[in-house]
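Next up is one chain by itself, shown in structure tokens, the form predicted on its own.
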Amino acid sequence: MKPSLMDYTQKELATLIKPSFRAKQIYGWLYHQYVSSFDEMKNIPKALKEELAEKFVVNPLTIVNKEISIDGTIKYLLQMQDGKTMEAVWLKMKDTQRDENGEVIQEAKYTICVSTQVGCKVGCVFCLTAKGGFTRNLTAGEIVSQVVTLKKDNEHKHNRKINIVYMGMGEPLDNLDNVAKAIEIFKEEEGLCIGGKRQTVSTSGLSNKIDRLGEMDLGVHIAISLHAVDDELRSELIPMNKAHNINSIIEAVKRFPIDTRKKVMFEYLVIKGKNDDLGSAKKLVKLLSGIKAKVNLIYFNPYPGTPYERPSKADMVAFDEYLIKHGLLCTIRDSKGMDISAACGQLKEKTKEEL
């Protein structure tokens, strides 16, 4: 596999690339035309073109599938130069907004979910991404190039805000060197230039790596994947839960930095019969006390062969109340994508099942 040009920051290019101030020209054409080929590269002699093209690809990546909901939710399938498949979503949180004449006076507001992993090593019993097992972490240019994918496929402005969470397939953890890469690839003014702020890592929860991740200091949101409030249950969900368990996790957040103004967020995936009882609920406040925390209560999505069940509404009601009312700041997620492939890795196993 060649690198892409997405590997690198631009100060890094500009040590690849002579004259050096040909990188900056190269990274309008990579983040803000969002080109493809070097042919597409207008500005940049024929020659630099054909030596960067004997050494690099432009974006790494090709859509292969995709499935659109009626909620706006558009989740692709990615194949990478080895002709492996990933997957990212494109989420929709926000309508336009427009007055009485129609006029705009807010853009609508999405957020781009990426996969860190080709496959994951956590094994969580709930997500099909640990089916397949792990094969290999994604590189650095391969993270940001499905932000450029999507936003040109999407035909989303570079200087139009955008969110980003790892979130998708994989461990971000796991992968935190090309992650780190990657959100500082994202931050360059000359590229896409979406701040810290704009983006959040979901981890669940390599208490060590947490660690590591808050020495970095990179001004990325965290987001904890937690689905339990015992090491009996987390374990059965998340076999990792044996080596970081809920207590290594809990003082590794306490430990990490967070702007003073933002809160770390938790993860509850909600699955019925085993963790939506309000006894769950009390030791859910307990367990966060002394955390500036939300929790996000997620439906569990449910897949054909799982044996997990959907919550129902009054019991995610209810415990949705319990937290709020004991001080947690607290939302049920909508879930979105319900009528395509939403749960994670489930359009990459259909799309191997219908070749």
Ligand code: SAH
Second form
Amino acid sequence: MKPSLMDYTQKELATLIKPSFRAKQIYGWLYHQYVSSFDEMKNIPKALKEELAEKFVVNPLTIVNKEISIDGTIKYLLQMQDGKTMEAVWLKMKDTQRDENGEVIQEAKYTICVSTQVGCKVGCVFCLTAKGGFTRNLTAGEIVSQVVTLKKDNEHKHNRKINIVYMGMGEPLDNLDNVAKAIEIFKEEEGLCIGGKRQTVSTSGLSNKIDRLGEMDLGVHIAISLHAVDDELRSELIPMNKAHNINSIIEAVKRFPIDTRKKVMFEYLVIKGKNDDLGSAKKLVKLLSGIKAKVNLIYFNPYPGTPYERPSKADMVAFDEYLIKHGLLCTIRDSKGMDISAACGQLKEKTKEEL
Ligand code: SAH
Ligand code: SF4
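So the form predicted on its own is up there; where is the form predicted together with the ligand?
Entire complex below, previous chain first.
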């Protein structure tokens, strides 16, 4: 596998490419024009392009499958140079707003959900990604390219705002060096210019790595996949909870640098008969007291072979109302793309069956 031009910050590229001003031009081709070959880089001399082509690829990903939902969600199956595949999702968060004359007053808002690994080592029992075990970490360029590839496919101009969530396949903090590099490349002013505030790293709670991410001071948000309020159930759902228990996560979150106006997001996957009762809601309120938290309730998304079930809407709403009544900011995640294969890992599984 050759390294990709998307593996590098602009400064790093300038040390690899002589003369260094060419790095800035190449950054423009990669992140403003979304080119996928050296041929398309019009103002770069042929000799330099040939030299670069020997060592690097431009874009390390190709689209192999795509499912489009009626709600605007698009799920992509992307292939890497070694033939392995992973998923990225294009999420429409807000429709285009128009005035009475049909003029656009605000453009539609999108979020891209990126993967960080092929498979995952954490092994959560409810997660389809975990089923196939762990294959490998994604490189920084493979993370960066998911955003470039999806923006290009949707003709989303480089200067239009976009949010990134690290909520696809894999545990971002288990691949922290490459994830941190990707965060920095996304932030590059002459590249995609996506600030830390627009990037949210979701983790199953590797508490020591939450501290490390905080020390890196990248300005990103974190989301904690909590899912349970006591260690017994959490260890059943997320086996590595034995090493990083709820208390150690809460302590790490308290140390994490966050913007004073922002809150830490806690994701709570609701599974029927497991954690959907008001007793759990009560414990959750207690656990999060003293933290600037907001809770995102997620319906468990079933897949063939899982013993777990989706909770009822009534239980979900009751849980949500309890948290709100007790002062927590809480939302129920609307299951985008329910008609396509919504939960992460599902498109990959489906394509495997078809092939
Ligand atoms: N590894 C990280 C990020 C990727 S998973 C983490 O665990 O946070 C992103 C989110 O999808 C997590 O909150 C995870 O718990 C959730 N998830 C996994 N399987 C799911 C399923 N079957 N239904 C609904 N959400 C699921
Ligand atoms: Fe890994 Fe996240 Fe799935 Fe758990 S939920 S197995 S941490 S991807």
